[in-house]
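To begin, one chain is listed below as structure tokens, in the form predicted on its own.
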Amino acid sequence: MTAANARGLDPAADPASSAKRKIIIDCDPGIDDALAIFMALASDKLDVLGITTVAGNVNIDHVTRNALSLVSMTGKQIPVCRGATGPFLSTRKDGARVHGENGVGDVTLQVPAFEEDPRPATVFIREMADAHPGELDLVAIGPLTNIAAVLAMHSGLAKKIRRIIMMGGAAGFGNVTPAAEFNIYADPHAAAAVFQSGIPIDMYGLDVTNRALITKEEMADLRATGKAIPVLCCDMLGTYADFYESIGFSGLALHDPFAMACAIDESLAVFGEYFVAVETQGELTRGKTVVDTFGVSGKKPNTRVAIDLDREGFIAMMSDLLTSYE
């Protein structure tokens, strides 16, 4: 049974099933962001209108240059717009320990073939929402600062965004604190605002992305293709491997690529519909996505939370997309 059918939904009713899904990738590249970008630009199911960057894994200069370089490697050119330099109300945290000082495993990327778009991320998101009302999906695979900011600036904009496809949070445990996942913890006030916005949200949290593992054997198969982009991905993932081995994982968790894969084909996940809020003040729980699994709050569900996955299907899709580049 597919995830869509498990929820009693008709896939044919989804605009993305009959036409390319119009998306903006809001990201902080980031090793797994890099793979997600490559996947999106290779897919014939997605119309990537542009990329907006946000400080997260590393600072805004690094993530913006990384995005430009990654897009350049695909031979394509789309708008890359610089976004927030840090969170609304807290000190910026980064992920250099996991992603390397430059964000991509300290692998040297090619010099970008084009310049960043002069529009700020918030302006670009607003313009695309105005141009494609009810059709635009935001694939958010970094902290949610840009999205919260543009929603605060423009009343009514939330009604023009079809869906937010988000890698972040967890119904269970965290990865930056015992309670919180990194993207939410990096700007919990922004995340809280996004969950309160009324925009439909698909949340791909650690409950599934920690199981979206690529094995050493599957990485070896990618490297054996000898193609530039798969080999680069394996080089970047080498830094990841050291981290995941240090915490006892049997493979490498591909958080953002799994969310992007589900933007292409959501049948890779099974969902539950729950009310989700974000803790912004708790001494031990700041940044926690509080998922009302049993409906005890009595509040209407605002989020489709991924609770299971087709790992093999995900790896097959990702491998096909990454190896499609010449």
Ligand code: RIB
Second form
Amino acid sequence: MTAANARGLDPAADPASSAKRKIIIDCDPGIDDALAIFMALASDKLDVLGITTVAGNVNIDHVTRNALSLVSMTGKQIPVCRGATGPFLSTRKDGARVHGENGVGDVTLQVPAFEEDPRPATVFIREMADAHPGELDLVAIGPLTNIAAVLAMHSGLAKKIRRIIMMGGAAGFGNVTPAAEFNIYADPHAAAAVFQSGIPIDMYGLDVTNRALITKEEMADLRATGKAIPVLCCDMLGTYADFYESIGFSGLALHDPFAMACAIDESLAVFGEYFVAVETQGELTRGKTVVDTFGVSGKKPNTRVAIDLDREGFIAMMSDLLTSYE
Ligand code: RIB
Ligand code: CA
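Form predicted together with ligand RIB structure, per the form predicted on its own context:
What follows is the whole complex; the chain from before opens it.
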């Protein structure tokens, strides 16, 4: 029995498996967020109810405008709701070094075709959870400030969220500090609250996303299609490539796209079920997801942690979705 079956998340055992999964994408676009958004909006397995933005890679104005532009490029229109301008207690850590000043590799995106939704992110998440109790997945691919905030504001909300699919954390090493991954480090107090919420969590951390690499050859294949969205993705990844080459990677780590691919088809990952908590105090370990791999804490597992991946299957799915746009 896979870990998925054990929690009744096995698609075959899940009555909602024939219907589209209802999701909200909570994100900080962000080059890899951008590809994840394009994938989600192209998938016939997902009903993207809306996007909520959170300051992370770049500031809230940039991430919100980027989200509007990216959705506009697909020809669709869905609610894009502005969220937190920064973390609860720490100062906002910027990701411009990796994602460029505008957050998308300093590539110019098309002017948004529609306005942001007037509802704040927390209002939108609560409204969707109330409208679809037990059916809503939150795909969290940025800092967790919005999600922790809405859970703190509405005590019964956690029970209405089916699961949180997050790109974040690592059982192993970090990428912002030796201990911490960016999304968790950016707001460790919010992350700690989310892991304590009781909501089923699927954690796609650096243990797998640092191996969810796209090669230059695979990027060249995307560009060779000559289609607007795959070519734009390659333009944005170009900036990303410089950073990953500078740290010795043999390809570009597609963190958020891998988490989104697994929201579509979780068979792309192998999971372990572990107790996970977040360090918020340590001078050297602040933002570390502490994963109890050997069960030594005696605490009940609260997270499915992805520990292996089908890279080729991921790249094939992502390419199919990105090239499905005309
Ligand atoms: O550590 C990777 C994560 O941090 C990704 O979500 C990327 O977009 C950045 O936000
Ligand atoms: Ca992100």
